[in-house]
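Just the one chain here, the form predicted alone, laid out as structure tokens.
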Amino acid sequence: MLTIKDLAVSIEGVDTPIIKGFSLEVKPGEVHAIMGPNGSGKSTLAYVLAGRDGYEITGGSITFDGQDLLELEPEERAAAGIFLAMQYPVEIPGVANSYFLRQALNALKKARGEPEVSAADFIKRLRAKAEEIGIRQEFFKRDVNAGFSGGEKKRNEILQLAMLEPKLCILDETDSGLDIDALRTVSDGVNAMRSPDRAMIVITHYQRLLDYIVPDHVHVMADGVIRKSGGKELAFELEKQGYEGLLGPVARGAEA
């Protein structure tokens, strides 16, 4: 489903490289953990994928289903059912949550010849997803992220995701800010939609999003490369030692 190789990126106008020969595949179903101390890069890979401006591709190839991604403008990357769930999710007042999902909905299907959503059908899908995820129907009317709690603000990232059905879904630190009780919400969203023809990568800092996200794959990585992978057992051996005891001096940004 996606396959990078020997990626390297750097800001826009500064020669410092932040992902320095990066490389991962990730097939259909599976879900890859990366995980990585501050300044790593793992952030600048989600925005990279997603097609955010701003960072200047200086190697390597990035394929998802067979097409250059890195050829695609982020609408387009959306279209081929690309979904980033952002740290910081932006706020849209003045833009009703019902709304902004089923035009987002619908700007999807237009891209793909599909016919649109009735307003009748959207309500009642909406209503099903919301269900499933715990999400209660009150934040349909209110603005998109507009004075949510952080907590809202990742449900409410989750119920876009369930609604837009992405194949592949990129979630960056969604734990981040989250209590227990949040986190266990978004996991269980999260893993409700899990399926053999979706694929997901998690970024994270800490293992315990991973006690309800299990992952197939844990890569670490730092200095902007992947610096070790493995099983979810991985994620708990990086929590007993900390990024500096697993990798040594790498883990603060020396070269390898």
Given for the second form:
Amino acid sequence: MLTIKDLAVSIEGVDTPIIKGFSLEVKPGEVHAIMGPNGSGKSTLAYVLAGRDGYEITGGSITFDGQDLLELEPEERAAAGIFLAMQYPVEIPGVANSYFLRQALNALKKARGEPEVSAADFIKRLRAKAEEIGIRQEFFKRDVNAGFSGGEKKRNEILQLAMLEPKLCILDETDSGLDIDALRTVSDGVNAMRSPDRAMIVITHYQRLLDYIVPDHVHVMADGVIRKSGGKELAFELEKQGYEGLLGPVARGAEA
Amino acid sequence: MATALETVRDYAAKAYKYGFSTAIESDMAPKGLNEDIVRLISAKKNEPEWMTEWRLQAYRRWLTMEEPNWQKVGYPPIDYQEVYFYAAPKVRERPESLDDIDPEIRETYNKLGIPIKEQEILAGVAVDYVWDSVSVATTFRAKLEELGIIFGSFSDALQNHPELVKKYLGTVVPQGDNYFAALNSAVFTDGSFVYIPKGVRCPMELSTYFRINEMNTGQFERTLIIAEEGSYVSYLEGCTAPQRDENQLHAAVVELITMDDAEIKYSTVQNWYPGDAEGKGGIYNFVTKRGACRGKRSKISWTQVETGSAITWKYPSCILQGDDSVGEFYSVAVTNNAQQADTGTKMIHIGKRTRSRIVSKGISAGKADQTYRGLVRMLKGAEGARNHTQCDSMLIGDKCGAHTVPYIEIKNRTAKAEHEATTSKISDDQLFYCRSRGISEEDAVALVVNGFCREVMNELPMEFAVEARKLLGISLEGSVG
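Beyond the form predicted alone, can we have the form predicted in complex with its partner chain?
Following is the full complex, with the preceding chain placed first.
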């Protein structure tokens, strides 16, 4: 589904590379966790996959379902089935949450040549999904992420994820700022989305999230590349030893 | 992947959708302006003697006045001798019914998306159509007449209700009020007239659709709305013009009057041709709009969505004479490419406990420049008067400008005025967030801007809010990439 080969990325206008030859293969149905200390390049990877401006791809390739992902605009990537649950969801004052979601859903449908959803069907589906994720209906009318608590913003991302049903979900530190209860509901929402034809990349600092969203593969990233890969047990090992214990000085060297 | 900023520079302006012109024979007066032209216009309209005199008085005042230059907009001097002050579609007679309207005009309104017949039937909105300053059709007249409501062209009102016109004309905006109002008073050719009798709540939106068609013509319409005691009316005007390389002048005057407990809600969706991306052509929209809350507890509310015109220069205002009267001004002004706008309002508090609210949302893109200019004046007798002003500007790109110039004058110790202002930029983060959910960049801009303007858009009548929302998107097409 997703093949990243020798990817090298730097910030536009800055010579220092952030990602230095990153490779990853993600197959349908798999959940990959990417862990790493601050500044290891995890979030940059997430943004590059979603097509954010401001990065320069200096080498390597990314293909998604046979398409050259780097050629696509962010909205085309979304239409192809990529979704990024952001670490810092953006506020859009004056735009109601439900209106935003419906615009997004219909834009995706239109791009895929499918009929748009009616207002009634949309609301029905929205209510059902919101209930699963523990989102109150008053949420729908509130402005997108405006005045939301950290936990509410993350839940909202998961609601979007559930409504837009992407093929590849990228969760960028979805656990940061969540208390235990919220972590559980958010994880339940994500787990409900797991299916044989959907893949996930879960980016996190801590092993904690992986107790709830159990990965098939764990990759430890430091200083722009994957330093170690393994099964879910790698996360426990990491929890015990710490990044430095596991990887040696390269982990510390990357601390920004 | 270019940043929003880079693509602002790359994009050329999208074509103006309403820029076509219609080949139709016009009855035009010679170019230029003198007393004979004023008399000619008056004679063409078969006006009473006092009206001709009133026009001439205005013309003589105008000759002594100087074109103002305090506003923050720039344009080359206008040669008033090169303008046609009268252009009317050559119709056999004034149409008796809608079916008599020239098919070409009918077709044009169809292209604009407002088929005359259908609009009447489907929307239940009474519409008056003004073509190069002359009213060509009014729908729903009969139904309104049953309620005693007078709605139609200004010319008709002058023929059928001269006493009402004479009583109120120029009482809110006097002939010599300002340079363009004086010019309008001398040469106005038509416009809309509305009279709502005592205690009547007008059951439908009244609407006038203005269209400039001829080259080198000015459009000078005059609108007068009177709401008698305890009455209510909601009125909307829409405007478009063909795409031409020359600048064209639109100098309208609108006067509103509310008696005790009456309310007028006046909404404008202005989409005159804005000129091309380089600033060639476009309408000069120099308009005087003013309402007088004469009665106690009366209310006048202005809502405007200004997306068109090369230059917009207008300040819909309220004179709050009656105790406890209320004035409101809700504005969205969008300037893109080389457009300029200097707009705002004046709230003059005279009566006790008068209240006013100003919400202005300015959006500037391209290399456009925009100024909010607002006056809040509370006179000595304005015991306990209140004002709240909120001015928000949004910038798109790094070549545009937004300016806020509030004037506050308070002569009464118990009166209070509050002013809030913000300036924000549409952020790359917001656009990326929308795009990563599948929303195209242009739709994302429209979405964020509509969110920014929501408070004002909510004030528009339902039927027009949808249209206005689309218009905002269209006006900003190509402003980011």
